[in-house]
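Only one chain comes next, encoded as structure tokens, the form predicted on its own.
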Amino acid sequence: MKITRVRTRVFEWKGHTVPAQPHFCSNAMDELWDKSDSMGTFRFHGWTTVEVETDTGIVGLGNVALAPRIAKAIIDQYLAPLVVGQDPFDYEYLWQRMYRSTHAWGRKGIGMAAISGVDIAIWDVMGKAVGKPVFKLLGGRTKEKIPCYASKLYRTDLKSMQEEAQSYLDQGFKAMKMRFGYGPKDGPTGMRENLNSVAAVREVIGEDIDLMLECYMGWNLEYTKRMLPRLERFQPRWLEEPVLADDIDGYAELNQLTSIPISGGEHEFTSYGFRQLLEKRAVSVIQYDTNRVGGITAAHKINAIAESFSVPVIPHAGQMHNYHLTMSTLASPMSEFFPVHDVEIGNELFYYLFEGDPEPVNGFLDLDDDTPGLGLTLNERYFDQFHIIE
């Protein structure tokens, strides 16, 4: 079997989008003086699809969610020539070829995200070629079903947040994640707003439901140190990305300072990046995203390293490329799940663009033992809602 073509398309959403709201979610832009929507650069209203075609007729499907037009250009110009004519089962060689040839500019960020998209498609090819789901190629089934947590609860009015939290309880979820809306520049009033929102959600869900707290890099070291003692009474499962992804020493300091586990890794790349996080004891939960971190090839290695440090891996965003990894390793105890709803931040686009993701039942997801590859196909029903770039 040989790879004959790598086809990329950019899908840019032109359908209905939920308007931006103030204090919707803290983020890395919050500390800057800016009158525009601070979440604007973190909204993902476009996606790149990657189709790896072979001489047997098998086509593997991958995807990239970051900077879609740039990802497409990188794949078309730099990566596709490196894999066309090659055997997809030489996946480690192909990954190293892409990684090393783009190392001067691609070892992190959008370069690595582009590699991830090609790598995911190659694994889809391999699964289809042998008639097995991808998780069976990675280690097989390690759990009957995958526990998952509902991940939304952006900062709105407290009554709406409480109603949303109750809806997840009604659906059988035993864990959920909420977002903070305020950060350092909002001062003590913002601190009180953050604490009030956690108290409001905890009031509804009680003490027997795990509650995760998301900062999305919108705080800094000093502010987080002030917030941690105030948050401990709520017993969160973790505090996610409190500081910028590059502040690894800040993560390490926070992780040793509190009883609240510090999580991160959504914006880290390759096994080298995660080795540094683990050796510094910077995080207590790893949250890579397979379509950023280096694809399935890189994520599989990170799982093995994390297991040796006894640090759980709970990938960012759910989605099928992550679920196969979670199913195949004891290092990963659960998955994130973004409830299906109108396009807001952009993670929701996955459901408009792809078909095949499992639906949670009573807080659990399952993968089919008999569906080859990733189990995803393009969802053509919504193509008219996208501007498509070949």
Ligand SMILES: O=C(O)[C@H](O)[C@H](O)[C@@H](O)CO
Second form
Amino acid sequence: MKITRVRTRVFEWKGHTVPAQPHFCSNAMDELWDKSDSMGTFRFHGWTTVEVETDTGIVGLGNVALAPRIAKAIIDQYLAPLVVGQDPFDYEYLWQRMYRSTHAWGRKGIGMAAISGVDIAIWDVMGKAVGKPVFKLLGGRTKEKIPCYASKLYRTDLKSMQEEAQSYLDQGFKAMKMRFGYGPKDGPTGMRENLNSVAAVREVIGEDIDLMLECYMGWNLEYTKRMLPRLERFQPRWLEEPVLADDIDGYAELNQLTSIPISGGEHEFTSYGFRQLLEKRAVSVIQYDTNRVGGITAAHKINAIAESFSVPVIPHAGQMHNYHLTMSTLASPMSEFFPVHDVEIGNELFYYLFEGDPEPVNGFLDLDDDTPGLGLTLNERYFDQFHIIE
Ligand SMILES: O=C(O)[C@H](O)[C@H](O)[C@@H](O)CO
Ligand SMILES: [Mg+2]
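Okay, that's the form predicted on its own, but what's the structure of the form predicted in complex with the ligand?
The next block holds the full complex; its first chain is the one shown before.
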């Protein structure tokens, strides 16, 4: 079998989008004096699809969610020539070819996200070629069903957050993640706002539901040290990305500091990046996203490393390219799930672009044992809501 073509398309959402609101989600831009829409650069309203075609007529589908137009250019110009004419089953060799040839600029960030998109498509090809779901090529079914947590609860008025939390309880979720709206620049008032939002959600869900707290790189080491003792009483499952992704020593200091587990990894790349996080005990939960970290080839390696450190893997974003990794290893106990709703931050855009993702039932997802490959197709129903760049 040979790869004959790599087709990339960029899909830019032009449909209805929920308007941005202040203090929606603390993030890395908050510390800057510029008071514009700080979350603006972290909206995912575009996506790159990667279709790897073969001489047997099989087409594998991958995706990249970061900097879509750049990802397309990288794949078209640098990565496609490296894999066309090659056997997709030589996936490790092809991964190394893409990784090493772009090493000067692509080992982290958008370069590795582009490699991830091609790699995911290659794994979809292999699954389709052998008539097996990708998870069966990685380790098989390690769970009857995948527990998942509802992930939204961006900061808004407390009553609306309580109603949203209640809706996840009503759907049977046993875990959910909320976002903080305030950080260091908002001072004691912002701290109180942050604590009040956690108290409001905890009041609705009680003590027997896992509650995860998301900072999205919007805090810093000093502020987090002051917040952690104030958060202890809420017993969060984890505190996520309190500091910038490069502040690995800051992560490690926080992770040793209190009983609140620190999580991160959605902005880390390759097994080398996660070896560093794990060796430094920088996180208690790792959260790579398979369409960023180096694809399924890299994520599979990281699962094994994390298992040997007894650090659970709960990938960022759910979505099919991550569900197969979670299903295939006991090192990954659960998945994130983005509820489907009007396009807002953009994580939910995945459902407007792809079909096949499993629907959670009572807080659990399942994958089909007999659907070859990843089990995704493009959702042509919404194509008219996208500006498409071939
Ligand atoms: O953990 C997450 O789900 C990510 O950080 C979100 O994609 C991001 O939008 C912040 O909530
Ligand atoms: Mg996150």
